[in-house]
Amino acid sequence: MKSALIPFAALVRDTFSEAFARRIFWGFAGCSTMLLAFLVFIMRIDVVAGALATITIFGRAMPTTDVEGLVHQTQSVIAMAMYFFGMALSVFASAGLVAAVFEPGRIELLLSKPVSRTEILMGRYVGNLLVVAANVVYLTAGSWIIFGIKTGMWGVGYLLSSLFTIFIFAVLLAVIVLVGVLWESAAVAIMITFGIMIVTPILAQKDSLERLLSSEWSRDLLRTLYYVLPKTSDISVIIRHLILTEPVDSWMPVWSTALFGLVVLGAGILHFRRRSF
């Protein structure tokens, strides 16, 4: 079991070393260390018996007297800043990380050696994923001992916050690895990444849209694209209600995201390991 790890090892060890290369790391930690600065230096909260709060930025003042309030909505703020924003520079950095395993020359070295092919995508996938992974990390428990030491509060649920955006990115990767074993191009799996992060927020109000739809099968059309394609949006109210320690009505967008990862991953798979190069 070991000896069978250390290929995979070394396939998500590659991954990291070419994400270090291209600058790719060093960019997320680099907008991560600055809005963490941010967090330091220009942003001051401060704290008056527990219960008079003043927050400071830019040297505009702006009281309130709802210390846990503040704090909370001011965490929702900077994890949707990283759910949206961060999401959208994954996308765009691993896309690129992704294709480069299929270029001439590198794939049918990687496939001279001892390592079978879902080995070889599962590493890349895995690689690509901790390279997120470990930015999102950094910059989420970073800005929670920041806020943790300038106010004396250390809610949980924005730790948890950035769970769900390495879950939503490790299924929007499994796209990027599909669109990649199909067409082996960078630009082809941003477009359609890109236009499922459109698409699903607008499905997301498939109760106001099924009104203005005249006929039944594009209402059931509508349906069905919402219950099939991810729910980005649905999983950002998740984040925010758990962020502001209210109740979550409903996991579904949760797993029905996760069955279409899986789905979609193997789909990916399976389709690398039919193909000849």
The other form holds:
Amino acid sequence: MKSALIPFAALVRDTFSEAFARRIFWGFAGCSTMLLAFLVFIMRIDVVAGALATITIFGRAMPTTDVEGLVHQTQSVIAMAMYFFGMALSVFASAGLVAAVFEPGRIELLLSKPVSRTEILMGRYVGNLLVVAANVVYLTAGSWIIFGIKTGMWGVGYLLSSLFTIFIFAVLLAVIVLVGVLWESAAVAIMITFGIMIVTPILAQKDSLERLLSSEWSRDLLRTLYYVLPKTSDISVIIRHLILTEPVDSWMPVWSTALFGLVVLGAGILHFRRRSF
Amino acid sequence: MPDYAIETENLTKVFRTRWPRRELTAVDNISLRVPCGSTYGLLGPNGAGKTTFVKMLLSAAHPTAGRAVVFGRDSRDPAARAPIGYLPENHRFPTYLTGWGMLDFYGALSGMNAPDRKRRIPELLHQVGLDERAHHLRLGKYSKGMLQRVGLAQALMHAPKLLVLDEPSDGVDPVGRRQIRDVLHALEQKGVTIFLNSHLLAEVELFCREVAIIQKGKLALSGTVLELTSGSGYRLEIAGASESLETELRGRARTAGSQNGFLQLLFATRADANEALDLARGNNCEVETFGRTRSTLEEVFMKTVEGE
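Okay, that is the form predicted on its own; can I get the form predicted in complex with its partner chain now?
Time for the whole complex; same chain goes first.
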């Protein structure tokens, strides 16, 4: 390994070690494994000549004939559960991982090493992102293979959906990093990130909400908040479209959310570089 | 190679809070030079600004004014920290790592490659007195003394040219302290500059050649331990002096007194002390002690911080 990469690789590896020492990530992996086991052993799908013969859950036959629709719906449910529930779990676990770096007695030692501050922060960011990505890919790829083997359907829409889940986590992690650098508090990071996760689906209903607002400035404020903040709800719709192999209306939610993430991460790095510990 | 391991020029750190609006000058205009290969002690009461000073050397805190230079490089340059090994005072090492894993991590952060780390880790753990069992024990199970030892090993991983130690023997038993001192002496022999920040004045006096005392953020005193502790006179202690001799000697001495049957005399100059010694020997007196008066570093420290 090139010597310049050794410290960065060590920082990423350290984040993995710390994540594995925290049981919440094992809890995430455990939930994924249980779901995969459910798909393997409990849900039985018999396909005859490309059409569904029977689907059995806990030994009970379910009334359906559309194999493609069934697989897509099931994949949608898993993807949405992972997107919202898995994301909440990941935010909860990651907030502590980021804040831990700034603990007095730990940060001074890290900063005393011949590593730039940007590298220290990015090492933790990338490490944390990879831990969550590993969990997401494990569940998505695992269930995709199981569905593929059981039904012969190997559409990539479901696999692509995991990239969007990882993407939205990367954006929320940028918020956690910024809050961590500013206040060194896991609790505040969780509150603010959960706040964004709760508020943005409401903002996504801006067209309906605008009709309820009487003043122009409040409508402007609503629109500004919608365009500035990440569009978690709109991206979940894009994921659903991808899985159901439907066309995506607009990619604006993706690029504007990416822009938000970049600005927030940049602000976190800038503040970290200027801070005294 | 530069002459100084550490050079600071008017180094100042002011902490400001926006609300309520307050300012605290933690380090005030300190200019200090630590020669390469020296053993240097930084002393000061709690809150004097020692830790902030050290943090600025390591670029963990940014100076408000002035600058710190390490081996000729500005401390803000990450490359300036490559030759530094650091052991913080209230360290919080990652408890999920083993002793081995921790050294591996911090060694990698210093840019060491895997084979070098693998070779160096057992060597260092042995050197600081941690046995085989401790190598693969999580740091969460380590005692305070074991953490200090592994912390010192961490600071030595990449064979630094400058060692900055904040209370290195804190929580270590007397045997461990001796071991740590031996390790530091061996490093001193190899030409490593050692910058020690400690409250244990006796330990600093025993180990450091030079010291600086910081008081309320300012540099109050600096110099070699020998210079600072050497007194301003000469002491003669004798027994068996006749009444007439005692009167004469008391007349020549700056101060005089008696204790446990000994006449204790203090002279201003070496010549006066030697004349008195000749006189005492000529009168068959027994000489108990003769030499230059010395203060302990603790006395120097107390005088400095109490403004005497």
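Only the largest set of C-alpha atoms that superpose within 1.5 Å between the two forms is called the rigid core. Numbering follows the first chain given and starts at 1. Fair warning: this is a prediction, and the values are worked out from it, not measured in the lab.
Is F25 displaced by at least 2 Å at its C-alpha between these two forms when the rigid core is overlaid?
F25 C-alpha, core-superposed: shift of 2 Å or more.
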